[in-house]
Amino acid sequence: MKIKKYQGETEEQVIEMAKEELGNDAIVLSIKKITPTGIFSIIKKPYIELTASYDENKVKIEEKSKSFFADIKGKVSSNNLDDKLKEKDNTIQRLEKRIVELETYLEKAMKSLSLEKGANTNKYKNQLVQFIYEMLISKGVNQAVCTEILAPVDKEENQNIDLIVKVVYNKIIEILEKAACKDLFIEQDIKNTEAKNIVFLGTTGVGKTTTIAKLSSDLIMNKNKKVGFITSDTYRIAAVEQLKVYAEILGSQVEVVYTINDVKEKINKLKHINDYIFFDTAGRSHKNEKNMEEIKQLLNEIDNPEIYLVISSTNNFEDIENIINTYSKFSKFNIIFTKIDETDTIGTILNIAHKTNNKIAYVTVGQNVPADIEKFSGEKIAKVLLGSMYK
């Protein structure tokens, strides 16, 4: 299949243009009104753009090929279906679904394209590969990562959508699954004489406390575990009160750390009556060396902690990379990405999986406690990157 665009003053005009050149075998992917922006918007009028998909080998086929699908559907009887008709009907449904998905992909990807952008500026000769490249870029995937992902289909002349998407999908999965954390202590059903220490780090406003509430609620309500809380976040207004509210609902105990010397004392109060102790640390700027030194001292007081760095996926890749690099200097940790339901550039997660050696443990997809948290799934992220809704 190939993709071609037509521009005109009215919908009727662009449809007639496509029909005249491509015939009735072409598939209209989208028709939309384009309003010029910038300084040229004063002198340029809005126009209609039609994007069509067609098979160059079948573009001159008569209309009867189109009625083939209708004939199949008309002959299918609910009482007498043979295997061949079932297979053809399923093929039709998959094709129709693919067209709808492709239209969605196209509309999102084309938002970032300029009117003056010509075919000679394309990175890939294969139009489908170029289309996927632009879509991934629009979702925040770095160019270098895109190049690696598309390398297997870079020289591919085949225009088969399913084949190319499958190759790209598998490559994305390969990168993401290497970053998936599969040996989380918090997921293991192990009986301990003392509580396991779980520490949450991160900058201000990333959702540490809400994430703690989600994970602890699941452990207490669904896995019959006991969780105690310690917070050192005495800098943020109402932070301690927020955690106390969650703890009261869950029937748990909260201890507050005001100085480094308090840490071991608070751990000793909770470690024999709980399965886990969750530490809610203060949100600190990774650029402030004094703040980072305080975090380092806190971690030195905690025995064998399992550490999670909580990161908002709404941040840009460069900032996230800097945060990870800063915390990596003094601790090992798994990553929790929050707010992925609030970002249009989920490709940042793929960039991090590609660039760093840190494992990704969880993602949060909303504010509901405890529902909106999931174990990291490379398959789900890959589907979002290729156009599906995150579900």
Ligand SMILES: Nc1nc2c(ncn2[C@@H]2O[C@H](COP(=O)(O)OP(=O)(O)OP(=O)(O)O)[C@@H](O)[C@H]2O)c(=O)[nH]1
Contents of the next structure:
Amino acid sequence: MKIKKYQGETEEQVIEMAKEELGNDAIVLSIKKITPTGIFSIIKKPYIELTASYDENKVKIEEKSKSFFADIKGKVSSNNLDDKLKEKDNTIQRLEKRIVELETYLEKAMKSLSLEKGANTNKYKNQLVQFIYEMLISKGVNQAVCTEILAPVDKEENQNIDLIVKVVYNKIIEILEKAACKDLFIEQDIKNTEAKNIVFLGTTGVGKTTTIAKLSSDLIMNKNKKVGFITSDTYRIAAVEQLKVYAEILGSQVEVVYTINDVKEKINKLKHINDYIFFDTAGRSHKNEKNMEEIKQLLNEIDNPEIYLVISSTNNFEDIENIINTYSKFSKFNIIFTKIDETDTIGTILNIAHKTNNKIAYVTVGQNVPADIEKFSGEKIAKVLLGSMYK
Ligand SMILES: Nc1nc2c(ncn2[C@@H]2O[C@H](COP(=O)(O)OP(=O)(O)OP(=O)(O)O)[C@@H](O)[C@H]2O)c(=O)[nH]1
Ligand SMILES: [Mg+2]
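If the one shown is the form predicted alone, what is the structure of the form predicted together with this ligand?
Zooming out: every chain and molecule, the one shown earlier first.
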């Protein structure tokens, strides 16, 4: 007995093929649908495979019918199908080879493109200027600000290195110092008859309360001033306690306002016995209009406040710009940038200094109370932007 397989498009077709070639005595062992897998599934359709066994002595096919089948073999015979499959296999191999060739070609093209791109993104011919440009960008300075800073050194190729660094440094200092706050109540050693009102605003968790503790500690411990606290942060659990802990350490009084009607009364309690009243407010989203309305109402109750908008320097430029724009709609304020120690993109401060009309008063550089706060210094920020550590 021998085994033979036939492949075709339908069951009828393969049975017919087997019958024609092997005669009626052949035994059909199986008929199954074969579905090609993997890459073959793309070019090969499912087909029917018939497996038959036959006695070769009994297979007697007349010449006539043989020639008839030879005639249609070209279309449906298994041999022909095999040939076609082989042909398709060859096609696949050719295609695969072509794909590999194309991949290699593409890889080369991409490499040369990125080399060209690299050459194109070199904004500056002078390598040092280009290096400074890339450093400023990596530290978050906006393109437009970089371009302005580097404009004076953009001209000639062979400038003296010292001169380039000096010009760039001075340009950065110029932008920063223009934004530096020079005349703060807190800094003036004037005896007032009534306490000066200092209000701290800002989004949630930026460091308002910690900054209040730092600044008031300095006034109380180093400048012999008296500071009272008023907090309107009754939203967050333990917010009042957080301020009370600091107040207790500093020997200060804390008043809590629960409604807007309390504010004047609480101020009156503190204003004659302190040099300053520090107002701690709840962290509020600048996107929430109701929150902003509440802050507006609070500010309306406070006489001649010096307002500080506390902003985390870890926020991105666009967010900070939005926060500043929102608060600018209803009040004037100075800025305190917190968490300088946590940011890799200190350039954001330069961007803000370049853009805003508000003044920057302080930066905070860590969690330690009272140590980690400093007056805003253009010099320090400029040095960091040019590669130094903040110190
Ligand atoms: N690394 C670092 N952390 C800081 C700095 N300033 C404040 N923090 C931390 O930031 C966290 C939040 O500080 P808070 O002072 O409670 O912030 P807040 O703005 O009063 O928060 P809410 O009242 O909840 O809106 C605390 O863990 C502080 O220690 C800073 O300069 N650097
Ligand atoms: Mg707070």
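In this text, rigid core is short for the largest set of C-alphas that superpose within 1.5 Å between two forms. Numbering follows the first chain given and starts at 1. This one's a predicted model, so the numbers in the text were calculated from it and none came from an experiment.
Relative to the superposed rigid core, L22 undergoes a CA displacement of at least 2 Å between these two forms.
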